[in-house]
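Only one chain is included here, represented as structure tokens and corresponding to the form predicted on its own.
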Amino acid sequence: MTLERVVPASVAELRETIAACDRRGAAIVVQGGNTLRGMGFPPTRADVELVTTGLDRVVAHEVRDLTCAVQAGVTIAALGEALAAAGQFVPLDAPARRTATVGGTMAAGWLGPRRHRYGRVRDYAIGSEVVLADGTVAHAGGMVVKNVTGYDMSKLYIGSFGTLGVLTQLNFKTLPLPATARVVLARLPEGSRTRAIAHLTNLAIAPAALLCVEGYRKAIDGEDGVDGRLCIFFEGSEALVERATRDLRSALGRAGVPEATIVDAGARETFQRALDATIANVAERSVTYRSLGTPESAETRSLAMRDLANRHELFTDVLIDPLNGDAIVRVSERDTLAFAARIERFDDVLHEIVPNAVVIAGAAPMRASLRVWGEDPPALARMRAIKTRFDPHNTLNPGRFLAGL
């Protein structure tokens, strides 16, 4: 069946698209920047692939508020090349940014490292235009940071995966953007990763983001020990960068870690690269998984999930975030066949151990018959009845989403 295309220039467009296939019962698969494609079901129904790169106008930039708003196929990169004029930013770390729009990285509730210091993207949203399932334009929030009256529906969209609406706007608030960036890499002798976590995760100045890397050669900068690399990255003054940096080298010393190189020139991105790697894909020969939890149990969570794949003669990239929780496993083969072979079953067992892995990328066609959302959450019940009354026709992004919804 042939997919039919719409990219609306205008919300106008957009609305009449979203009622019209509504009323005939045409399944419609939201499209932003599709750098996310690698999460969720694939849809049950397709009839109209409906992409909002064309909505791609910052609305508003009130400089002095610390306020901004943008439509939603607003790429992150002309996002942060904006407010960069002005001396500001908002902290959305996402992959493929120069692609991925503020709308599909809303939607997918992506996180980012950056968040144990500001704060989860959704927090940054002060307020919303969303398209109903049956062409109503509905608006939550505005341009007031402090903005308390009614539900705060903004936050209900963010992390929907399109399926109760399709976001069309977002205002935010603004950071100001840190004058100085410094990225620190360090190979990780034998035995000095745990060690290293332990004395970087208590610094008096935390970094902003502070990744274990293992594998991940040709994407993530620096070159792995025993025990993997840190690809460690600062934001700031000059003064705080440079007194971190000082903290940041007798930690390192103290945990074993003999050497590391500083990048100032480009800081920015080589921490991009370490973005991008999360979505990375090998062709159709692996999956992504991400579990989130305690910064206290990642590293032990990351492994398990490694040691596993080998077990079940898989390669591995490991990605560990202990300032945030997460535990982030590519598993993948050489060939093809070998892969589909063996990574259902994998699947199977390693929900077993880690029942909350999301699988947040991968191309490979038998990603169907994968757990991709992990366990049912508690509130499944809740969520259904309020698919039911936002889209009671199924319309938007059917069963992309947690449990088929």
Contents of the next structure:
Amino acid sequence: MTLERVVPASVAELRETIAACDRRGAAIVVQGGNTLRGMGFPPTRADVELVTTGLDRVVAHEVRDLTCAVQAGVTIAALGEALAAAGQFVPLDAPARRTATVGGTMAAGWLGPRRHRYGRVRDYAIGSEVVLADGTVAHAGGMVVKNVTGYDMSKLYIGSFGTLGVLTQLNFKTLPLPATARVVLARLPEGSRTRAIAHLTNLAIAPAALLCVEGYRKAIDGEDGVDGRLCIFFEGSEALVERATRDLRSALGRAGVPEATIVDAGARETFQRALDATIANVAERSVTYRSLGTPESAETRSLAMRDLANRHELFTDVLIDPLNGDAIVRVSERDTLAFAARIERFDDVLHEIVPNAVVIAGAAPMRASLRVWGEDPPALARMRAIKTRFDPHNTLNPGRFLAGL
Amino acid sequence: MLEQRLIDAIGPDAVKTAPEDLAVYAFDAYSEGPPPAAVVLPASTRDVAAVVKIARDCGEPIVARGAGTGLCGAAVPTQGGIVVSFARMNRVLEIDARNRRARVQPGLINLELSKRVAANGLFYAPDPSSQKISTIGGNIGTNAGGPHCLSYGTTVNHILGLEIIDDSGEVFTTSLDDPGYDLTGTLVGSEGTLGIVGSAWVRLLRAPESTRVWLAAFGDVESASEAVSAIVGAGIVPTALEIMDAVITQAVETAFHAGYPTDAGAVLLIENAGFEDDMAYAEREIERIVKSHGAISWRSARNAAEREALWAGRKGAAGAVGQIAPNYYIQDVCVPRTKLPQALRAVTHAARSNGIEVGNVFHAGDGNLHPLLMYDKRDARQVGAVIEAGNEILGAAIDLGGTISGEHGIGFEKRETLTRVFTTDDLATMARVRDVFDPRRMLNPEKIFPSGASCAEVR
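Swap state to the form predicted together with its partner chain from the form predicted on its own:
Entire complex below, previous chain first.
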């Protein structure tokens, strides 16, 4: 089967492609920067690869309104640079920001570590334009920051993995770019992690991001080693970041963490490396799971996943985000064949201990046989009905999302 | 038949059918409709589900209702049917302070939640001006905003999951942590047309370390609005930026003695909450900006009592206007913040050309205007003039790239105007969602969507 690749240069062209495919029963795989291809099932049918990167305009940036409008194919880096020129940003926290697109990141409902401070990506979307399977071009929201005119349809599309429609434009609220950014890196001595998390989640000035990493060699500080590390990202005014650092140092001291390194020049790049690590792959021999939940249980969930992986003779890299409650575990093997057998056995039992573990990156060949979306959500019947109403012929990203949505 | 079935299901105390009881539930703060056939006061999600099943059997529509403070007719039973009042479902079911969240029943009064969690150093951020009486469920229905949306966002940003009673009386739950479509975000703001909230998980925030409130007086609302855009444009996003014009200021001062200057054309109320370290800089910069934009006076609240007094004036503004006009109609439009001066000129023009008084009190930081059009409803000419002026304001907001409701909702009031903001395709797409949740159009019918023939599939 040959996959036809279409890169529309306009919404009209994109709409024609979709409507034509829908009429002739062809399945469309929607693709932005292809950075989150490790999320979800591989498509069950694929006739046309619809690439959004041709829609690459920043449509508007209203600096004094703190709003912007961008086409879906704009990369996260390009959006960031356009906004930074006027001292603003949108906290999208996307990995691989040079290739990740706004549309893809939003369609995947990507969740990053700064959402504890700033909120989820969906909370920044004030308007959207989407093309539905039958070619309908539909708008929701607008360019105002408060809006209760009609249903908030953007919320439905964000995180729907392109199964309801293809996002072609998103309007966002923007924020002023903080004056100072700083990363603090620290090695965790044996047995200090739980105490460190307890102290750091209670800081008066919460960091913009707090990541507790075990493994992920070289991903964050360029050093080898599997011992635990902390990567703490602060941003704000200089005075606030200084005070936050003092508070942090004394909290680390109380938690028995002796040393910390401060990264000021290149702090944002260091933070980006931590974001990139969450989807970094190990050839064909790894799968990365993420479980969302309460901050209180993040460490327990991640360690339960790690211990289970170890029992299945799989290597693990662990990333805990105790402010948001995310537990991210990458399981891997040196040998591809051994990995294939072990990961299926691991995946079989994983959801008994962490029901909502979802695959966010990993080896495509194996993914079809894993439960990559974890247990079905309680409202699945409603979700199915929505899919049927929006895409009756299952034209858009068939099979990619959970339970055949 | 209907009454008896309801009584059998949820008990005689919880069912009201006396005409004087029904009359009380025929209106909200915007308008009045025909009385419902019955009002029920369920005590639990199970009760609500039982009521919905009976309503479905009897072909009666269902209207969910919070405190009735809504300003767009969203809780008015336009076709009679059953009104579900959540007055008895008003409990905090669980406080999970460690994870900064709580599970609450829909009838819980908004302000009550912040009071309940204050001892934990937490608060619930969405605070509509009606927060002393409005309920969390009603707030969810309209995705309520308020003066602090500028930095905290609206209700939808603070709802983590919902327990929903669907159109057939089945109960399902949604959670932001579940994989799948964001049903939580879709349900919030749907004005009871997609389902009824049985309980909600809400996000709590840590109370700020430091809060400052400042008051600046200006010669007119336009220069105050320019100052607001300049503050935000300079990279400072305070927690609230509220403007009141002379009409409102004087009314508030008469009613509350909040300490507002009565000789100013407009006052700008500014609140900044955050860390002490940032306050001195913010104060210096904001003061510099407002003065360079023509502020004629500048004042900083010295203590909590002064801060509360300044806020009491703002939150009581609509009530204060009740003392100077027999009736008022509060409009709710939102424009891009930098378009506020043009929008205010349009408001003034709409009022003057129709011969009515107007007062302005609004969330300037969000570009969310609330002109209060004053009239006497016993005078048909004035009623007509208010309707005309209201329409002109809606048109002006749309022309300026804004929208017809920032926070009050569409309800019955603005449903015909929706077609001026969205295309038929846009509306038909929203209707696809409604088809899934309420194919029979029995959940709060005649709300949000226009009635016109061209929109038959939407209704």
